[in-house]
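Shown here is one chain on its own, the form predicted alone, set out as structure tokens.
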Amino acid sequence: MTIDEMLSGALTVGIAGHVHPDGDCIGSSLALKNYIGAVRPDIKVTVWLEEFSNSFDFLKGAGSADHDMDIEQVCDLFFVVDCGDIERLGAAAKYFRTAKKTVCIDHHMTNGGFADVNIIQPKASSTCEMLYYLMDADKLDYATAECLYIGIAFDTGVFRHTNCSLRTMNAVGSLIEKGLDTEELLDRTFFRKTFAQNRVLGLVLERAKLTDDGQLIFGVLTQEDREACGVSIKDLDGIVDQLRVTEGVEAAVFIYETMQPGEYKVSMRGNQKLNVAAVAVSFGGGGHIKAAGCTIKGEPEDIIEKLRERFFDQLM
């Protein structure tokens, strides 16, 4: 079933992704909104996402994303993108529950299928890759192509991870042919950082802790640290990836305090040996073998020890 077919009979469409949206979540949400706007301008489309990094603001539709989610609306059709379960939708879950029809498009291996229509492809590099093949390529405009490219780039580590396949690169090649300035796109969203972001990265690296013969690395950032550096949660993209490239490390873990004191978001990246998704799932989270996350309450040192216990069997 294509996106065009899914839209049949709908006049109001909602789109949402997971909490703490990353590049693929943002890209897939905005790409879908832009595509629907191009092929079905009669449809009213609303994107509900938590606040995300200002580096994505140039993407078409980013400025109209609803971050507050305080309005009441019943959608004819509701798309869940890049999200493995209802709880990960956060406040946007209320729109999912009241929608007349729901569709989930996702590549998380932990997704058991919770919508009316479920398109789940764990072998896909990203949700944006999946969307490319669900859309009519002839109807893809520049704005949609930009969003899809960004999402694929983020979930493949700029086309370096093993989830990047021939199918992935065929999609990327077709998107580039829309006239994308790929160097500028990657600089603006993936590489370029503000001074405050570089400062907080330096702080995390300075305090980082290696354990288990250098196979695990942990970085911690408290709410107090964030305030001292002048950054918000949406400015923390890329820190866990910098931890991951430390020589000898099999898994990198970045633990940062949310707006709720004592509650920490845990972002994990794996290299060759470890399945970080299995660890995340054990704490009620989810993700992919090499990229996953969860939320844990407690003190940072206690959280680190709990995570090390979960990694223990895999490190043997």
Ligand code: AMP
Contents of the next structure:
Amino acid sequence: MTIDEMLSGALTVGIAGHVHPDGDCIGSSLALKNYIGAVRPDIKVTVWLEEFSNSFDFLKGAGSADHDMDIEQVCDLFFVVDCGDIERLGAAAKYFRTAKKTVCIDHHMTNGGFADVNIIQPKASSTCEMLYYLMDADKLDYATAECLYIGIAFDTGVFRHTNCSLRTMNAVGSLIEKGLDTEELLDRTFFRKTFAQNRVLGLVLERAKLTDDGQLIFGVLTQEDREACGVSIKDLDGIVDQLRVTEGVEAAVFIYETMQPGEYKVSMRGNQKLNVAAVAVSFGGGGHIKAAGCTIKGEPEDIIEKLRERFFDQLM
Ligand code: AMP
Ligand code: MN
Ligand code: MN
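I have the form predicted alone already, so could you send the form predicted together with this ligand?
Complete assembly follows, chain above in first position.
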């Protein structure tokens, strides 16, 4: 079923993605909003997303995203994008629950299909790649193309990861043809860091620990560290990826304290040998084989030991 077909009969549409939205989540939510605005201007579209980095603010529709999620609204149709389970919708779950019809478009292999209509493609690089093929390419405008391009770029590590296929690059090629300023788009959203972000990366790298014959690397950041560096959670993108490219490392784990003291978000990246999704799932999280996450309460040192235990079987 295409997006155009899904919209049939709907007058109010809601869109939401996962908590702590990343490039693919922001890109897919805003792309869908912009596309609907272009093909069905009679539909009222609301995007519910938690606050995200202001490097995405220039994208069309970013300013209208509702971060508070305190208004009451019942949607004819509700799209969940880039989100593998209902808990990860956070406060936006209430709009999912009350909507007349729900559609989930996602590429997390841990997604069991919790909406009325589920389009789940674990082989797709990103939700934005999926959306590209669900949209009518002729009706897809510049603003939508920018959002989709950014989402694909983020989930492929700028077209480097093994999830980046011919199908991905065909989509990317067509998006570029819409006239995108690709270099500026990537610098603005992916590569450019504030001075504070570079400092916090430096801090994590300086304190990083190698374990298990150098096969695992752990980085830790507490709330206190974050405050000392003057950064917030949404400024931590890219740190785990830098840990991952350490020579000899099979999996990189970045553990950072959330807004709840004593609660840590665990962000993991694998190289050739390990399945980090399996470890994340064993702690109630999820993700992909080479990129997954979960949340664990406790002291960082204990969390590291627990994670090492779960990696143990895979490391043999
Ligand atoms: P992150 O490390 O936050 O960049 O997440 C890596 C991948 O794992 C992304 O695709 C996330 O959507 C997914 N992921 C992260 N944390 C969780 C979680 N607690 N539950 C399910 N999926 C997660
Ligand atoms: Mn995501
Ligand atoms: Mn994604």
